[in-house]
Amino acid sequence: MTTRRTGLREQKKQATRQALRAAALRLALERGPDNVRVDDIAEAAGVSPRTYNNYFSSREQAIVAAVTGEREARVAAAVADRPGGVGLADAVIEAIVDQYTAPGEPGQDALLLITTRPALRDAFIDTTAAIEHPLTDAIAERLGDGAGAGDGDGDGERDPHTARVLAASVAAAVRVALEHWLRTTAASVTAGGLVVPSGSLPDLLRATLAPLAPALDAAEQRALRRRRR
């Protein structure tokens, strides 16, 4: 029964934010963001102000949040699942530019929104340390180290801090290529509104995190040979 309610609790909670997230958004675009206050958003969302500010400090991040959706989850979720064969720099890599360059994601209009406005852009920028520790758990899952909790043994091989190290490198790289991407993007929104993306967003993500691939090689190295002892 524990589990149960524990299992309907969180139920609720996703759907909260879902419909908070939703109603941010949908304002946004009706009203233009500077014109939509945390209270129209609770109100559309059917909850009050205060439900709101458990979800979202800012209208900012509420709107952001809707384009972004449950992306963190969603890469570490992608690197967790990749086969045994595939190798960690390759596993993280194409996570996130699969999740990340996804169809459809952010829309245009959304995309025209975050683009144009200062204050979204940076949101939307922000939502990269997000990634991290979810991140940090699936590369320790990936190195078999307990990483993501801590709990190096003391061997002086099996680091701790390994995996919260590249995670949070990979967060850096992708914010580097969203900043370059959004800048060079809002400097081409169309006299008549219409977003045309500069540059690939795919290469941006691919050349940032380029740098990374001999450290998440190198780590995963280590991990193959402390196994085999």
Second form
Number of protein chains: 2
Amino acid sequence: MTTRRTGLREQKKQATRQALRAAALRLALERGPDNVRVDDIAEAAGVSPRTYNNYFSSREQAIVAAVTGEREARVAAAVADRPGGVGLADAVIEAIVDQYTAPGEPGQDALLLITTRPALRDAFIDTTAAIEHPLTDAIAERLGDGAGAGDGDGDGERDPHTARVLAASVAAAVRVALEHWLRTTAASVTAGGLVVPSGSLPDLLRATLAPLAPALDAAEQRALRRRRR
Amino acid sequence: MTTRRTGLREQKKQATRQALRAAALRLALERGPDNVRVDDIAEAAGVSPRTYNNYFSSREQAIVAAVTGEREARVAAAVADRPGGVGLADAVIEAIVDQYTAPGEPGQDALLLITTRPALRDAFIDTTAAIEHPLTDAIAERLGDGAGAGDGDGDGERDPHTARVLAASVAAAVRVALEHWLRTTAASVTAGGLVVPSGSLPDLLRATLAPLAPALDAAEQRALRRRRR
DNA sequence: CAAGAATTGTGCGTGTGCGCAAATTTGCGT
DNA sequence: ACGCAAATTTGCGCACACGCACAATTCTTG
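Would you generate the structure of this protein in the form predicted together with the DNA, following the form predicted on its own above?
Okay, now the whole complex, with that chain kicking things off.
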């Protein structure tokens, strides 16, 4: 009811997407990421090279997607699941910290690979942009834009901008945090010789998102006041 | 003392960059943007195609750069020039409105061309990312991070994150505003048949940036309080 | 003023992104 | 069960982004 449009189509689609991600990561780990052609990935996944490009627009995207998974959807769900009692800022910040802290499946070697190669780091950072639209919907929901089931792109809401701006700002802040994290960890890797998994990524995320808390809470107060009217 | 590093080198560099921008826009206007190969642009600017790619990584970037110019530097300068009396939020918002309202040189036909073609619209939207770093420096300056002349990437400041996050958020908000503006104007163009230059872009920018004002002012208050200590 | 260092323009080759149109698969109505 | 419409895959082809090695020009230092 939520995401299935026809059932079998979407299922097969996700299957091939999954196969491509897995193949890309596996090959990138076996040989270096520079010794992997897109033809190899396509062949390993059992599809045509052209089909591969229908799913991912770059080789790095596929590799990174194997690690990030469906983080964007999980973030949105996490925001929606927080009880209404906590403030919007806390809800958003903690939801993000949760989703970016839970290592889930990513093997440490995959993360090392990503932090090492610049192209992969960039692709990993670009991933944060994907959380913007789901997060927009989640925030709009919490702000109580009562105007129906528009999926975020319609112009029917009371204030179309606030949710979008806040979501975009949060995504940008997360990107800033990841950039900083990748820079420092990369530096420490170069210096120490052994990988330092993190300088406490949760704390860094909280510190980076903190400046946005006033904006989030102010928007929530505005929404409450307007709704009460 | 500000931007010149060696003098003649930078001068020639800006000259070729300018030549490439101008050639790209001129050719894109004469023929359609789809009938312009990068070889043509390079030839019109008198450089090799390879050199062209040293300056712009896509054909659309070059065309759009002819219109946007050095907007990023002007935004930063505008923020820095506001008197210290006005709040940070007002300073940033009005500076941005000024720079995005002043049409400057862009001919209306060039703007029409950009709003029409999707690829050019995307490139135009991506331009907003460029204001992030200059804006970071300007905001950091206003927040009075007293720790020396670091150009924004050093870690020597008191709070390295706030300025970066705020600048990134502002850039993201501007991007949201431009996306909305381009969508609606494109729709009205399709509907009306004649181009509608804007539905008051300044007001749209102000409305889109408004949700960030609490964050900007809160950061300023924090900085003041910390500095007084 | 001369030699060295650094930066920029250039040619070449490779891998890749993507538009287009035909072929195949899937969903749905009857 | 069958056929029509929509969506997806695939092959083809072209233009392009980018790494690498090298030549030319400019800045620096003795």
